[in-house]
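Here you get one chain, nothing else, as structure tokens; it is the form predicted together with its partner chain.
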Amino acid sequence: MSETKTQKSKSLWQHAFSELTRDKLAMLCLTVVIVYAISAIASALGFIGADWAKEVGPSYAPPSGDHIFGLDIFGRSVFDKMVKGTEVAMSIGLVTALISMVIGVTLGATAGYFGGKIDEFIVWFYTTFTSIPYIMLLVAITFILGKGLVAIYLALGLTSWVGLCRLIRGEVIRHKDREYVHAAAAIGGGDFRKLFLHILPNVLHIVIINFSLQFQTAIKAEVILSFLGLGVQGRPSWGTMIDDAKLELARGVWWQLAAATLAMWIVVLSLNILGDALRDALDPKLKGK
């Protein structure tokens, strides 16, 4: 008995870490995501997929030993395009998730912590925002920003913060009158200190879970934007590859659709499973279920 008392109890993060590392499927998914991230960086630095624009054979050559995913209309290797597409997909996932995280956490924490008129204003703002159909908002923002990668980052980021904002607001309201926050105030902590050093670390798990979900939602949304003609230009992306397939399938050219769908499916699935594993490990409410 005395032994267990002196033993330091595991913190939420230690507990979550040990739970995650024991989950083999989650670890596999994490490895997959890391491999994708490394491929994206390697492709951005020009180590892999740099020759995607080179003509290596006849137009629409089917998959063969040399080119496992065949060639596209211009005789370019679909495999190289798929690899190069990782760069666009991963950067869209990362930047979009970051933008929505910053907006969601800032607005949610401000509303929840200060309450009153500020809270009313922010709640009004996101209620209004969610009343407008997502796809219309997305289209309107890309109208304004024009085409290109930056427009996609902003359009997807600016339209995806409401869910996180709502959650953070609720959590901050629950936390702000807890004893540890009063204690921080008693030793002279100001609003900023209380909010960022004391309350936010306690709601960080929500941010992390949301981040992994936002990441994969953005990767999927890029396909829709490509279809609407608002996608990436001048470089391969999975969205434009899938969109190209609408003209190719009738001629029996299925490999470009297959390659892009497969590449996207693996990473989105991994992020989904990882997100669920993170939720199970980090959300104390679900413990023991």
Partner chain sequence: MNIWAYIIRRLLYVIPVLLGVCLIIFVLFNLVSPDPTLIMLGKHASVSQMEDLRRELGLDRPWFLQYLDVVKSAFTFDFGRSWSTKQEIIEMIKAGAIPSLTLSIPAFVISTFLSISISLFVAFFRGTILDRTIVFLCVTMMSISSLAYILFGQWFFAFKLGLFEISGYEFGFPYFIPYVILPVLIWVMLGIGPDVRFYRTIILDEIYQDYVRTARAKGLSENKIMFKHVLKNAMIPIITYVIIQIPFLILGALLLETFFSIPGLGGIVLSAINSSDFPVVKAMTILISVAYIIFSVLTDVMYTLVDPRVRLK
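Here, rigid core means the biggest group of C-alpha atoms that superpose within 1.5 Å across both forms. The shown structure was predicted, so the numbers you read here are calculated from the model rather than taken from an experiment. Residue numbers count along the first chain shown, from 1. Compared with the form predicted alone:
Here we have the form predicted together with its partner chain; I need the corresponding form predicted alone.
Excluded here are partners and other molecules; the one chain stands alone.
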């Protein structure tokens, strides 16, 4: 009996952590994401991948024991470029997802909780926003802001919040009239307390799964921008590597495409699996099952 009470008294986060640690596949994917994050930080600090621009051999040398992913047209290590690209990809995914999350949650929660004219205005705003084709809006913002990482952060972050906003709005509307919210109001809880301390924690699983999806979507969107010449400048990224590889394939040089694609595939798959595991662990409806 006491064991049952202890189980029920666990907080949502304790329950999620317990569920997550029992999922071996999810822990493996978490480890992969952490390795990518550490690699990105180490690259940013210059510990690895710092010599990516250095010529280390002949042009288009194939993969070998010395250079696992071969060399590019300038004799530079494709592996070092892939590692340096990890820094770009992880920063784009993280910053873009954070910008999208802040805008989507703020507008969605505000619209769903307060309703009325505020809700009508926010719905009108994101409906108008989504009437513009995504790729045109993305390219237009990038042209206005110019090239570079900051422009990519803002362009992707400012164009990818609508889906989360809609989901959060619907969930807040569904939760705001529930008993636990009325109980919070009965003991003197204000709007801020009810919304941020009671309602939002119960829809957090939606934010988490959307964050993981947006993270990987941003990484893939960088490839599109690089293909259009609006991507990262002056440093390697997986997008620029894939863009360069389209001409190399005619020469039979496949290793730069393989390196960038493999690096992207591993982290995108890991984020997908980890996001699903976190959703299941944090979903209040699944707690205790």
